[in-house]
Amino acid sequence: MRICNIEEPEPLLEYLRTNGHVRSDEAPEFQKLSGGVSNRTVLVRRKGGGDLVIKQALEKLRVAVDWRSDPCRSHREALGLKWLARLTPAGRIPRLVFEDQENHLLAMNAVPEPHTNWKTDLLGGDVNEALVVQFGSLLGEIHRRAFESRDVIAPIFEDRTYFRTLRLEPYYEFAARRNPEASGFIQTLMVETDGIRETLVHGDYSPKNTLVHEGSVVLLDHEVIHWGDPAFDLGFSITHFVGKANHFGCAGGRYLNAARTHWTAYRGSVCGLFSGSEFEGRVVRHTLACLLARVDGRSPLEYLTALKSDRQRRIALDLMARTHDSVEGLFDALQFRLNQRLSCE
């Protein structure tokens, strides 16, 4: 059965009943979920339990600029759900219930209530160090365990189409077009990234895609998952802590400390597998490119004002002109420049 829009309750109910996903006499409640730009997402509340979250990929993403990606990526996310559940401790990844290739949608078990979105918690000022450690350790475990099973997993996730359409073009290339002085740095980084095939890369590892339930982090949104450069996941995730440090200004030091804790927890979890100055240099470069992309890419951080976006842009461009082979050195440089710019404003 075709369903064009899962956000319309009556067609969704008919679809679920017709395909045997709910009983014919069942009348679940539907709630549209917000927060993402690339999917329609609906929570299906069932009176007998077994709540579902259904996602349907959009061809045109919900952002201010024109941004498109093949909705077949929902099946890459389904694949990610299956494999990440094998690589992570129980409860860290929702269970895939079904996928529908005709309608480009999937359903997973809903994370039980009560839970919170970690991005919302962080923006509310709640910086829980134990959750930061979990977040870094979980990423390290995914990278390490996938690498250990690389002969099996690498061929499955070799296609990097969605990484290009959802990350490299809308983040790196788009930001480079807006900042010609960064073009050489970003183009070199993209060539470097294209040549690296080391482990499973989530591609969207961020607090926004993390729920907190009973003191544990639960990871969501896997449509960018691919076999590639683990340094991208680190640069992408570190950027979210640095962006919040920028957002909170004089009170932002705890978010930079969280970035350091995240990095330390990651290193402990990979057991030295991804390390050394060459790897750290890649992490630094991805962090700087992501910092610029999150103000000048197709999906800027919505909580940054124009003044804060300009501050982040100038810091990223300034540090791109310098060589940093140490992640801790980058944190020190970011701390110095954030404090320096705050004192001038």
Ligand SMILES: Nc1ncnc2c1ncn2[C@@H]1O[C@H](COP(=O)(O)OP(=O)(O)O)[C@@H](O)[C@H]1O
Second form
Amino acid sequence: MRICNIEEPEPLLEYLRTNGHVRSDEAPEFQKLSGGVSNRTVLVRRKGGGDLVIKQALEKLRVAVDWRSDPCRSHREALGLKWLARLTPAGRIPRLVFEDQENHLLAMNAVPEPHTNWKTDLLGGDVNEALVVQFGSLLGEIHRRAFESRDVIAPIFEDRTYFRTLRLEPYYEFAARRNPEASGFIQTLMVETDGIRETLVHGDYSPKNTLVHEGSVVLLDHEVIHWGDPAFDLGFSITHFVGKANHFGCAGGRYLNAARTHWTAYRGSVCGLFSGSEFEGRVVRHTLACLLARVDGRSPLEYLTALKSDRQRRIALDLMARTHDSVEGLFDALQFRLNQRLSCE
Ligand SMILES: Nc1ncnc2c1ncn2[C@@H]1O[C@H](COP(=O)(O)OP(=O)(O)O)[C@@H](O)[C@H]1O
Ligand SMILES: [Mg+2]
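The form predicted together with the named molecule is what I want next, because the block you gave corresponds to the form predicted on its own; please supply it.
Below is the whole assembly, all chains and molecules, this chain first.
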């Protein structure tokens, strides 16, 4: 059965009943879940338990600028759910319940209430160090364990179409077009990252895609997952802590510390696999490119005002012109630059 829009309750109920996903006399409650920009997401509340979350990929993403991506990526997300669950401790990834490729949708078990979105907690000023450690360790575990099973996993995730259409073009290329002085740096980084096929890369590793339930993180949103450059996940995720450090200004030190803790936890969990100066150099470059992309790409951080975006842009551009010998060195430079700018403003 075709279902064009899972946000319409009547067709959704008929769809679920017809396909045997709920009993024919069952009347679940539906609730639209907001927060994402690239999918329709609906919580299906069932009496007696077994709540589901259904996600249907959109062709045109819900952002201010025109941004499109093939909705077949929902199949990639289903593969991500399956494989990530095998690579991570129980409870860190929702279980895939069913997939429907024709309708570009999937269903997974709902993370039980009560839970919070970690981005909301962080923006509310709650920086829980234990969760930062979990977040960094989980990323390291995914990178390490996927690498250890590379013969099986690499071929499944080798296609990088969605990484190109959802990350490289809208984040890196778009930001480079708006900042010609960063163009050389970003072009070189894109060529470099295109040549690296080391392990499973989540591609959307952020607090927004992390729920907190009973003191543990649960990772969501795997449609950009691919076999590639693990430094991208680090640059992308570190940027979320640095962006919040920028947002909180003089009170932002805790978020830079969280970035350091995240990196330390990651390193502990990869057990020396992804390390060394060449790797750290890549992490630094992805962090700088993401810092710029999150103000001048197609999906800017919505919590940054024009003044704060400008601060982040200037710092990223300035640091792109310098060399950094390590990720810790980058954190020191970011801390120095943020403090310097805050004292002048
Ligand atoms: N399994 C789940 N359990 C509970 N809530 C979920 C689940 N999956 C998604 N959500 C909620 O829906 C929101 C959007 O989901 P997400 O997978 O991030 O979609 P998008 O790809 O559109 O960003 C999440 O921020 C979260 O609040
Ligand atoms: Mg999301």
